[in-house]
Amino acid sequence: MARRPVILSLTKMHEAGMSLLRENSELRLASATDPATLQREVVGVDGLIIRTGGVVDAALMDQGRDLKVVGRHGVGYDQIDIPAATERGIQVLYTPGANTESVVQHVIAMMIGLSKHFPQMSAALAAGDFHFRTSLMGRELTGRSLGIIGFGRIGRRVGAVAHQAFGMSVLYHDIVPAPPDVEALARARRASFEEVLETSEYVTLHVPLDASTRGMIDRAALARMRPDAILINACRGPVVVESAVAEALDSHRLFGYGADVFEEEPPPEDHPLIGRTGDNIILTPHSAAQTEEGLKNMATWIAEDVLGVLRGEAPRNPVNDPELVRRNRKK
């Protein structure tokens, strides 16, 4: 009888995915996600599944000499050293599209909530000030301008929903132009980074985190934005310099800010944005994908793909080149 593969999961997932793993492998749950613990517990493991906690670097891979596949429960994979994995013949997987609708709806909700001053209105009502309702003027999304930085799966869907539901005009900036049929769904026009910032009443970020995007929304970028603009970050925290956002809010150079991600997670106690009163800010704890549908999709897709790779099947959602991984594994 063939040996059941050993899979170490750094997180609990939706039961649909956990059941698949238990039925088809020896499933282990990491006792902690610090480097020392993971380096001990990765020994003898064939597959590794991670979510937001833990770092998969060369040192960890060298301890996991039996490691053949790393699956990322989610979309961003910046905590995995992809070149090191490829060099060692380790296949890296992720779940693009699994949480698209969940994140898109989170972004739209933030756009609406900030447009109608939900943070201040809710705080005033809780404090017993019902008449605060006439103190601030909200606005509709209808017909307004939306700028999208990063026009991948999520950015494209945000654009399509915004245009089709609210008649918003859509500009996008991406290093690769979208196909004409994709642009048509949102009636989107590709523009420079500067034009998107300078002309959009709403700017939403949907880029991966790498050297080119880290800190891209800094003081200089914020200075280009309209003072009536709302900025949304639901991609990766370090894309935005949070201290610069605080300064922009203090000087009334930003209408509102919504974020589901932070430069440091969990954020520190002295975070420049958390706990501010009176500001038009909506912050959520990296929870945009926390829906029944999104979590089930991510857990099921990553469990199926990890198990498939361990059976010798071609990966459905590879991050690194499967052929290069295969050749390096044979060395």
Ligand code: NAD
Contents of the next structure:
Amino acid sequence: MARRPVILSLTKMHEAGMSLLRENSELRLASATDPATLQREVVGVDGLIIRTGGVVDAALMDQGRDLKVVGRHGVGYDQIDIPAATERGIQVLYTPGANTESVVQHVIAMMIGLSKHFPQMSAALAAGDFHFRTSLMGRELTGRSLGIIGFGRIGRRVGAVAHQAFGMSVLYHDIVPAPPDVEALARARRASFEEVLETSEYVTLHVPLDASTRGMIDRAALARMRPDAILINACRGPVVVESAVAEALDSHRLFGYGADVFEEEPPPEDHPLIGRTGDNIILTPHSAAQTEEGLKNMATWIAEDVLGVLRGEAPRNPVNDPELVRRNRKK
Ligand code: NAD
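Okay, that one was the form predicted on its own. Can I see the form predicted together with this ligand too?
So here's everything in the complex, that chain up top.
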């Protein structure tokens, strides 16, 4: 009988995925996700699964000489050195779409919560000030303008929901134009980065983190935005320069800020935005995808795909080119 593959999961995931892995492999759970521990524990491992904690770099892959596949439980794969994996014949997989609805609903919740001053209203009530209710003017989403930076799976769906549910007018900026039928679902128009920033009452970010998007929303970009704009970041922390957001809030050049992600995770104690009171800010700890549905999808999809690749099947959701990976593995 063929040897059961050894799979190292960096962290626990939904039981549906864990039991699939237990049934079909020797499943190990990393004792920690720091580089030294992972370099020790990757020895003799065929497949590795990573969530948000930990980094898969060339040094780790060099220790994992048996490594054939790395699965990313989630969508962004910026913690994995993709060229290094390809060079070593390691197939990288991810779970595009598994948490799209969860993230979209998180973004819409932030848009509504900030429009109606949930942070300040709830803080006032907790402090016993019921009459605070008339101190701030909320607003509806209905008919307002929404700018989407990154019109991929999540961005498109945010646009369609916002347009269909609230009649929002949608502009998007993306390096690739969307097909007309996709644009039609949100009645969206493609525009320049500058036009989206300058005209939108809501700006939401849905780009991957790479060299082209790191620091994209900096002081200059924020200065272009309307002072009554609400900015949402549920993609990756380093896309936004957080100190510039704090400055914009200090000088009342932003109506509100919602973020699920941070430049550094976990964020440092002296973070410029966390713990500010009286501001229209909603911050969540990278929890947009933390739903029963999202977690189950991510865990089962990545478990099935990793096991399939280890059985020699074609990858369902490859990040790097399977043909190139196969050729490099043979070398
Ligand atoms: P996607 O690949 O479907 O969409 C990304 C879009 O961004 C693409 O259309 C791409 O063309 C566009 N893009 C890339 N570089 C750009 C640039 N420089 N300027 C403008 N557009 C650019 O990905 P998705 O599934 O929509 O997810 C988007 C991102 O959201 C992921 O990369 C991930 O980092 C993040 N995410 C976060 C969470 C969370 O828990 N908060 C969950 C899922 C995804």
